[in-house]
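To begin, one chain is listed below as structure tokens, in the form predicted on its own.
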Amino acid sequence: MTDAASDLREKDIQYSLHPYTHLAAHEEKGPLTMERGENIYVWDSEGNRYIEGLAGLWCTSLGFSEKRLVEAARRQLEILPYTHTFAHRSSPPVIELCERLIDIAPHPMARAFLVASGSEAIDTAIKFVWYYNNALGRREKKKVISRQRGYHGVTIAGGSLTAIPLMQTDFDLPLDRFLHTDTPCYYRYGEEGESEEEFATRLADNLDRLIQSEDPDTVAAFVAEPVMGAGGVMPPPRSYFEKVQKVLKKHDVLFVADEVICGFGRTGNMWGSQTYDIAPDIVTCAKQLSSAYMPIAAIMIDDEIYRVFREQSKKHGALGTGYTYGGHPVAAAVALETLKIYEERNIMLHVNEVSSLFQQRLRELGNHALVGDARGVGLIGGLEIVSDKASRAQYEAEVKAAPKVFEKALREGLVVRALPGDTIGVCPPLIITREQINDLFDRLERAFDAAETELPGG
């Protein structure tokens, strides 16, 4: 390790507080410090090159060296580095971005509201749901349902929706008003002899019973990722969203589609909602909106909700919420350029051309002795680790099977992610080539082979 790298390591240990990190262990091992990136690759402070197999955090869709995005930021910084959208103010990139988002929305939407992160988007969506029902005089209709192992950020409201123990334990979450229903993972939760569609029917029936038991007049919204991401990469079972949406319509419950991971091509369509025929009332998006080059997110609301908000602003004098960096002109300019690149380069076509190989290699790795289930869609996949394929038994938590595969992958020059449920998540930049896909999975297979020799029974 160079003197400069060693100095950075010690400063990080002394001064930084890292999210999702074992803090005591970090004091011993320090950070993996990434210094630069190009295409789908990143380099650490020791000069080691890695395939960034999770696109950062599911977000760097155009890779790490897209000069057009750098130029878009530079140009806007020179013209107008900051303004806001409070009290009738705006800027050209914000206006154009909102127009573009409404044009490409997965279901007819009326207005876009810009914020700085997916977590802000989710919190704002929940506020909007409550505001909407108060405006209609439905002051008891406030409960919000998400799914076990769903991920919706870790702010107070988002963390209440994120039904994963690590993100809630000792944070006093979830708050009241937040409920959780079944995880739609057929492999892990389907019952013996139950078909995939029967599993979907059972989950929809359970949701119906939950709403009825709570009283439909108190249940306001259902929040769901089209493909569950950080909870273990779980595409929905066949007919799941069709059946769920019937339940929501029956009880006049709004559908909030959390497109933070799925939006902008990840599943092979512009939106995960299009992939699974979801007709949401509210959409949240972030991450690939700017290829993560700038922090930006958005909430889109349909016309019915907007008309209610318009009347409320007459009543109260304004829509009483907003953020300093919501509608930041530099972030909006980068996001707008990102959407232009998606269109000009036909990124959706590219994803569909290479995703068949990605899914083929993913399923082939499902034959590995450690893999119980290989699942995915488009350019996102998950590999659930088991100790016994026949029984689907998993390793004890203290074995840390997924983290072991993660560490072995790093040694192979590949960044993936260990997720809840002993699942390895794979989600490369959308620009990945067929040759790079093969390289990625060759490295990942070697990582599984190396981990197998060190796990119990290996």
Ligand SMILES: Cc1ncc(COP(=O)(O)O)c(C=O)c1O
Contents of the next structure:
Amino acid sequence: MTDAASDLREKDIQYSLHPYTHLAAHEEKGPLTMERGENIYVWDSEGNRYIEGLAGLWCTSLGFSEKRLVEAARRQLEILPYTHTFAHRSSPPVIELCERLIDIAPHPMARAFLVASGSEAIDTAIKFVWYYNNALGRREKKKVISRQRGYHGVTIAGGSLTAIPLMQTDFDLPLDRFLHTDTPCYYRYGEEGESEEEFATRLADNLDRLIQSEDPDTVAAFVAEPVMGAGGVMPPPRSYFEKVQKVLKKHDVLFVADEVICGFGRTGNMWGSQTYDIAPDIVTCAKQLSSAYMPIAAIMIDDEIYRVFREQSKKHGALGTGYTYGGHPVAAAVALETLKIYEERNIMLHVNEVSSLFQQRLRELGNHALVGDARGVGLIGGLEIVSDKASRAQYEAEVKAAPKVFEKALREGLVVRALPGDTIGVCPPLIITREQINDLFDRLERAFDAAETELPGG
Ligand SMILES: Cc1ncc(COP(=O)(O)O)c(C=O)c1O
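Next up, the form predicted together with the ligand in place of the form predicted on its own?
Okay, now the whole complex, with that chain kicking things off.
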């Protein structure tokens, strides 16, 4: 390690508080400092190259060296580095971006509201749901349902929806009003002899029962990722969303589609909602909206909600919420350029051309002794680790099976992610080529082989 790198390492240990990091272990281990990126690759401070197999945090769709995005940011920084969207103010890129989002929305939407992160988008969506029901005089209709192992960020409402113990324990979450229903993962939660459709029916029936037992007049919204991501990459079982949407309609419960990971091509369509025939009332999106080159996210609301908000403004004088960096012109300019690139280069077509190989290689890894389930869609995949394939038993948590595969992958020059449920997540930049997909899975296979020799029974 160079002196400069060693100096940075010491400073990081001394001054940085790292999210999702074992803080005591970090004092020994120090950071993995990434210094440079190009195409789908990143280089650490010691010059090691990695395939970024999780596109950063499911977000750098166009890779790490898209010059047009750099240029879009530079241009806007020179013209007008900042203005806001409060009190009738706006800027050209913000106006253009909102138009574009409404244009491509998965279901007719009326207005887009810009924020800076997925968590802010989710918290704002929940505030909008409450505001909407208050406006309609439905003051009791406020509870929000998400799924166990769903991930919706870490702010107070988002963290209440994110039903993963690590993210709630000792943070006094979830707050009241937040309820959780079943995880739609057929492999892990399907019962003996139950078909995938029957599993979906059971989950929809359970949701129906939950809403009835809480009283439908108190349940406002259901929040769901089309494909569950950070909770363990779980595409829905067949017919799940069709059945769930019937239940929601019956009880007049809004559907908030959290497209923060799925939005902008990840599942092979522009939106996960299109892949699974979801007709949401509200959409949240972020990440690939700007290929993560700038922090930006959005909430879209449909016309029915917008009309109610419009009336509320007459009553209250304004829509009483907003963020300093919501509608940041530089972030909006970069997002707009990202959407242009998706269209010009037909990124959706590219994803569809390469995703069959991605899914084939993923499924082949399902034959590995350590892998119980290989699941995914488009360019997202999860590999659930088991200690015994037949019984689907998992390793004890202390064994840290997924983190072991993650470490071995790093040594193979590949970044993946160890997710809850001992699942390895793979979600590369959308620009990945067939050759790079083969390289990625060759490395991942070697990582599984290496981990197997060190795991109990290996
Ligand atoms: C589906 C989903 N919703 C919300 C979020 C929160 O986004 P952020 O980390 O930008 O706050 C994430 C982050 O991974 C996510 O995957």
